[in-house]
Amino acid sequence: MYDVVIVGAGPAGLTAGIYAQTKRLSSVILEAKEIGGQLTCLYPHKSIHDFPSYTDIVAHELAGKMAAQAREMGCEIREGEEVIDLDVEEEKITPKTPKGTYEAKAVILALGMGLFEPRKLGIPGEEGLEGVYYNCLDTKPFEGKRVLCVGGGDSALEMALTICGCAGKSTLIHRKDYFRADEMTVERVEKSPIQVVFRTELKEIMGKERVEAVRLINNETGEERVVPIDAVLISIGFIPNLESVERWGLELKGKAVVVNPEMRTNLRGVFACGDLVTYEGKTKRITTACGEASTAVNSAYKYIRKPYWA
């Protein structure tokens, strides 16, 4: 039996098996797919600038470094195992995977958005056209084309910050005329060659086989013109997949979990931490998920040990 079984192995999942083993915490963390979150399977290629010690670090580095400390620590890490059921009794908590069943004192969720799926506009031509992207793997695909992004939160300008070094042309629409993004990343944005269209929308994407064209509506004047494109890269957020979570009987507010200041769930011996969980002034940042989880980690050690001080 584990004092701790963790799940989910991006910023959060990491931060806590790495907390775990300064508390000397038995642990396993288990990751549905690939460790790093959204660091690697959303924006790999991403630059990130608020993380403390780094002043600019790429975002699947970033996921390599916090993986390969906490593999140094000794946390023991297996991928490609999804957490499908959850029973919760007396004496223990069991986390049951395809692969097999795990027993534990306590329960670290660190699922982030579970394995979300893209929010996507539903306009003509967004489904069957080659070129049409919601994320940035690999940032060969805009090499030397015309790419129209969509989006006004932090994630939109942090993609097109990523492809417009190599691509051809990179413009940006937002149906607002300001960006909902940090002030830095809107900086810049406005320091870059990037092309910034305010309160314009994406009403078609044209093309046989793939992306040659799109059709733009200015949502003040009414006026439509059709601009040559040859990839559009849509980001306007992710829809949260938490059906297992739903089924564990966790407090749920909206897509989010509930927790108190410890990271307590309503389910005994149950934590969570990062972009998984709710509560009053909640920001989903790296940062947030690391304190988070280090509360978390903390709570469950109370929760098991019951040192004389909690």
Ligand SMILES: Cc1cc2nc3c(=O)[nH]c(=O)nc-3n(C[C@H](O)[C@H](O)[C@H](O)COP(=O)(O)OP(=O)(O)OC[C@H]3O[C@@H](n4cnc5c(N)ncnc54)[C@H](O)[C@@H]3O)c2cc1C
Given for the second form:
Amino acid sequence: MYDVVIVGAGPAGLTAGIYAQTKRLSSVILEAKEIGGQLTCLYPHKSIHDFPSYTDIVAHELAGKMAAQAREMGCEIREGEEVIDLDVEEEKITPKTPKGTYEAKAVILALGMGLFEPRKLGIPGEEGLEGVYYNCLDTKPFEGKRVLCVGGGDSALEMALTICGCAGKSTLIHRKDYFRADEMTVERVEKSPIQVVFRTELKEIMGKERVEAVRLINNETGEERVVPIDAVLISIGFIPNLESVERWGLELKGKAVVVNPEMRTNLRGVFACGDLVTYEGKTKRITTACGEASTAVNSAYKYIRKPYWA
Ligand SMILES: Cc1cc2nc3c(=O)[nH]c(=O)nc-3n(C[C@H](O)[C@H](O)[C@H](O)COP(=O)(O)OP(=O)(O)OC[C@H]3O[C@@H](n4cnc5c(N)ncnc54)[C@H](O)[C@@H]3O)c2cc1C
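Next up, the form predicted in complex with this ligand. The previous block was the form predicted alone.
Starting with the chain above, the whole complex follows.
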């Protein structure tokens, strides 16, 4: 039986793994897909400027450093192991994956948004045409292309900044007349070659097999225009998939797990951290995910060592 099973190997899960090693808790990290979470599966080529110790580090590199540190500290990380069930009993918790059944004294959930889907616009041409993207796993498809980026939040601006260096021309449209993003990111967009068009919505993506043009509408004047485009990059958020978490009996608020300041959930011996959780003042950042992971490990440690800690 493990002291702790950690579910998810994004920043929160990897930090929990590192900290569990310092506490000499026997542990394993189970990851459904690949190590690194959103940093590797959503924005591997994006620069990160707000993680202490690096003024500028590419996301997949930061994830790689976290994973290397975890492994060097002795963490066991198993990829391709999606936790599909979680039985919580008095003396043990049993996470189950299609590959096996684990037993633990405590579990730390660090699932992020779960196995999420990108939010779609639901417009004609969005499905089936080559050249419609919701993330930037590789900058190659955008090289030398005329790219239309859609959205006005941090993700959209950061995606546009990621591709603008290699794209032939990048245009960013947003339905409002202001961005909802960090000031520093907005300034970087303003200083970049990205053409920003406010009050504009994407109504149709046109083409035979691949994207050839888009139909845009100015939502103030109603004026419509067709613009030749080679690729569309839509960043309007994600739909978290926390179906399994709901099934396991965890208390949810909206699409997130409710935790107390110790990162305890409503289930005995089950702790949670990172983008998965909610509490007053919660922010979804890498640093907060890491901080919450340390708290979760500390709380799991106290829970496991009781009655000494009681
Ligand atoms: C475009 C974009 C840019 C961003 N830029 C920044 C930035 O510059 N700075 C910053 O601080 N933050 C940034 N963020 C936010 C940051 O990425 C997240 O806050 C952070 O990744 C949260 O870490 P996490 O470990 O909680 O979740 P995640 O990174 O989502 O990791 C969760 C992991 O759990 C796995 N998982 C899910 N379900 C299961 C299951 N059932 N079984 C096993 N494994 C499972 C997933 O596969 C995933 O690997 C950005 C977010 C986006 C979308």
